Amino acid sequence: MTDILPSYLRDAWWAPARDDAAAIVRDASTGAEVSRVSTTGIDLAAAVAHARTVGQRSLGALTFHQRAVLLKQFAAALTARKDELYALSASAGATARDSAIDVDGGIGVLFTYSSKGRRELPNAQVLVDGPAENLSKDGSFLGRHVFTRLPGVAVQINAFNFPMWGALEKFAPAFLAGMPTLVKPATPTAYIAEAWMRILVDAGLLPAGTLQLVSGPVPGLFDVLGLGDTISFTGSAATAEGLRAQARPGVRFTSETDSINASVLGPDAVPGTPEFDAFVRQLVTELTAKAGQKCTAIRRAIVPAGLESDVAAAVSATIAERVVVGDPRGPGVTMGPLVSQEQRDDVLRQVAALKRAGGRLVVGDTDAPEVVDAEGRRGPAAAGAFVAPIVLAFDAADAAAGAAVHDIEAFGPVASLLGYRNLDEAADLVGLGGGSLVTSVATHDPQVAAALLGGIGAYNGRILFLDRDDARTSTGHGSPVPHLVHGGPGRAGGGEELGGMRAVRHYMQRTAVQGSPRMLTAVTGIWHTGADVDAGGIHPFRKPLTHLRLGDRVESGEREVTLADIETFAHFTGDTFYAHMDEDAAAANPFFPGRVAHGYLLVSWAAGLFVDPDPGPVLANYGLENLRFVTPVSPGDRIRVALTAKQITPRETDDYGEVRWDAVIRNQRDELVAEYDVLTLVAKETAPPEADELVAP
């Protein structure tokens, strides 16, 4: 390494040989130099071209499941060396708890997408979206939506507060979708991004061209992006708008920006209730975690009028009891500094603006706090970027529409306290933030929760209802999870960097495909009714996964349903519903001609009609899906079943896979009785015979 932080481009490390004007990054607690950042002479056009060619080829050769397995391996590699990342994070002002949010949070995203990718996606390269649409009377012309991967590069421009989690939350779904990524971290914490990137490179796990890192400015990058590329930005709303204007037509631009998030104390959550205590603890957590430098932190605490002083007193007492400000490497420190002195100065400027707008300090002050240094000594902060937790209270007139409290974000340990007179007013105050990532509501009253959801849902990407039942298990106001949407409307930017499969689809193109059942089967990897079938020869249940093909079918003979069968099933199961037992009552029902067979009797008999009973490749039946009963079956009717291999999904890490079978039950008049999917686990290969079986008797 040179003294300038390197970038990772075109599968190699690169740094300028020299740049006397390189930006200097300093330790947030001591002011000591940590690294220098410059990209003078960088060739970003070549990096983008490398992603579009080499990276696309690498990922295009892999299925969703193969990519998911790699994500798990990435997570394991980072886990093995996360202590190094914790140590580096301390230089950015992160305590051990803060580092867990960033480092372990990022690793957790990789693990989660690996798991969800293998459970929720096919072991294929095309993802279907919704059911097929029949576009012709005879079923010869169908339509279906599919997702295919975008052909470009996923560019991500990240904020300083989460150099690892912020990057991996975008990288994981893009990688799973099959799109290479170029990461541009914020300068103050770029050295942490370089460290986790180096761990992945050292592990030798990255397919060529799939992940690149730019440690510094990206001059001219937007000029070389076009259709098929994406840009995901995290940072200020103002910067997002400026970047959005630079993006060329065809480039997907999404942003996750600063938002004036709220936490509402329900009218039932009075002092002494578990909800009041949970509200206060959560507010203190959001003030102090990452020193309040979180896009999801609480900026407005909205409480019933008359409780403002109780909340302020409780917050102040909790801070005095639990919060120790200082160097994260010092003993007992629970809250570190802001990321830089520049960030500290900006936060104090925003606090001054809030005071001019009517805010009065009710917790903390703007004086430099006494802090604990790395050796445990307490004293004034000599060079660090320290700010103690601050809460400002606003009167109703100063919290009205258009007030600064709903627009100014002090991106640090700062929150505002607002009173409301009724739930409608509370909802209005939340909405005045102009669109937020998250609002939490502390209440044990379901009616309060329902009323506020209706009033604030449209203004938020996520809403957390906090009460005594989930206070201990809740991930908290400020902690997004990869399973659910992280983003928000309006000022919050509208991005959805997380959100399970929603995020994966963001990096893919939805396309409506039309064609014959045979053609749609070929392009989607899912058998469609009307496509080719093979109902002759060996029973499909005798075929291991490697020999099974879409369209392999078994067609059963008929079985007659008698009144005795219906009554036996009713008494054996206890299901004596009148439609099966009372002729007159059943005939009076508009859906039945008289007594009819149980639907579950028909499904059970269907299994008996299509199953091959001997041991073989089929290991287990693990469910039915999409079951619909269409035509009632009366005593004397005969049923038959056709079972067709619909989708075959090998598991990458197991010696078996999943097979989805299309099951159709019809009666003697060829009317559709029922249809559903049968799910089975099938061995990839038939087990070889034991040695003694090879010896002739």
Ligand code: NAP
Second form
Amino acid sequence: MTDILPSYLRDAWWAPARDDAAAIVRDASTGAEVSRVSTTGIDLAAAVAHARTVGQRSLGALTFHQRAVLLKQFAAALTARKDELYALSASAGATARDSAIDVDGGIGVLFTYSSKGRRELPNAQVLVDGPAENLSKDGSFLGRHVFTRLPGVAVQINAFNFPMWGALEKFAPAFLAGMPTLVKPATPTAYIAEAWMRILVDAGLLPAGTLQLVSGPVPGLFDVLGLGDTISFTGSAATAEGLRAQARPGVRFTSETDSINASVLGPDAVPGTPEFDAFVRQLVTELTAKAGQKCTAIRRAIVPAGLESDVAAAVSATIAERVVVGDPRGPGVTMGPLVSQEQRDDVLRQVAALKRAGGRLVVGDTDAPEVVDAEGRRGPAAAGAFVAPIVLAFDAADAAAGAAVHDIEAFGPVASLLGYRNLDEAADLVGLGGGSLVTSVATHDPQVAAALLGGIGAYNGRILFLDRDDARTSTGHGSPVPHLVHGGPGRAGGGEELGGMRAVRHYMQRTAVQGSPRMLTAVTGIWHTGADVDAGGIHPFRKPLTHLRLGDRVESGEREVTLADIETFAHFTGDTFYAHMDEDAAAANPFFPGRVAHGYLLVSWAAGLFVDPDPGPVLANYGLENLRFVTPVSPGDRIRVALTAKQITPRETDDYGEVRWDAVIRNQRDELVAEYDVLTLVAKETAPPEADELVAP
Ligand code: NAP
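Output the structure of the form predicted in complex with the named molecule; the preceding block shows the form predicted on its own.
Full assembly next; the chain just shown is listed first.
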């Protein structure tokens, strides 16, 4: 008898002493017992309270960047012990390729959120959303949207198929946002979640209360959740429906559920084209990776009417050539079993239902396949949950609105083949899935792609256009990437995960903040026009990052613009555009009074006016943002510039940071000529770092 899996609660491991009713989890290939799962006697209220107090305090002491640095350290700790996770995943039926999706994919999400977090978030705790809005004539009253972290616990309830990626793709953005997490893995693979959790605990990197694991049922959990808490569910639509109804008011409930995803073969992608081959290869990959137990797997292959048999034949040939079903520990095995006997029985039940609804088997069958065992022997499976890849073809009459083929999810290596007569019909068939996580379209014709996007966009969270140009580099139909949204409308749950920093905001509250420029500067960490400035002290370029303050400013003297300067600049740069060189043509232009100075001349002069030239803490100018030329400058006009420290972002792991400066150029009539942000790298202390320590932003 195996031990009951421990849970990790309130920063310590916990397990019920003994429970004869504990669920038994078995090896997917051999049926041997792997673990037992029970939470009898668990105190979930205390776990939630711990997250809300200790966990919130831990994360509240850290900035976005400090949390991001920790995510990278978590990823490194997991990478160092990846082999253990691969070995365990094989018990759940995962081949090495399947484990790469779960294990390396999970680690990859941590790395991505670490680096994106440091590049795209401020080194602060508040995130602004959009520009400041001026709400008064004199600029003394402004409004701005800001995000602050939710004060509760982020609960995750996960599906069995990705025990690591599924948890880490939610944990990374929650942690970055500043919310502690409580993970409840699915029973059949809870032992893999316990293993990655143990690696993180052993590494000693987790701030107190920031991550807890409940290895088993969670009775009463929803009763102790309230405003400020979130529940992110991944699993079947039926379970989601029941749980959503139990969530108390104020709890943010999001779900990623099953989805009858589609893959469309474009009318141009006939046999013999690279797109046809890519479509077939991808369909076989989606049937066999994780033995089809992927929420994003292709469930409906939608092809031009008349090509069904060509597609079925090509899929059969590719499977015969490449797919070896068996124990993932066996030599040459490319497709493992389903996670459990129960899962296999469920899939076979759904295939029977699809057959009753008109499906004809055109690839594979429902008999137990011959498999390769761990020692490489081929034969009938003694105990494993094996199913061969299956494709069922449907006639048009059996694929109309409301037909079972658009509704039944056989969560295994099973797809349906449907014909379409024109693109409108193809789009309609995609939409009949009621909302999907992903649809892929194999076409090399941009018009087909554009027409289908209009028809299917609203029904999908993600669309992949597959052709000869990207087939080799594509991340594939079935792989969500951390940079892009994962989730889908309708049946797919209506949720949205990943998508870069969008996911971080799901764990934060957006609030419209109103106040004076001084107050908005204080609460956002970004200097706002009208807030206090210090223009009388030493030049701000002489101040290292640790001494620089928001509002530190340099105000320049004036410089007159002459016609000779404009001509010199024009000939020097080659920019002899008529607005600078031809008085009559310039005057005929609706925007200019006559010949005017180049905008880039003004920006270059502004740099000359505000710069402090000697070596010092300012290391480099790495760009300008939001540059706008507002009032043209004519020969004889005089310009001056004000440069104000707007945002100061020290880097956690370097001796320097970024400073954003507000630059405003005005003319002798005090009219706004140009405004923009100047981006610089500034040393934290006066002695500049060595050149080889610098990393491009
Ligand atoms: P499931 O049976 O719906 O279970 C999902 C999770 O809900 C499991 O952790 C399960 O725990 C838990 N659960 C069940 N009843 C609960 C209750 N009353 N209170 C609290 N938790 C409860 O789904 P599954 O079989 O694990 O996963 C397969 C399904 O997930 C497929 O339909 C697939 O399409 C979908 N899926 C969707 C996505 C996506 O991103 N959209 C990703 C992966 C999978 P126990 O295991 O302990 O019962």
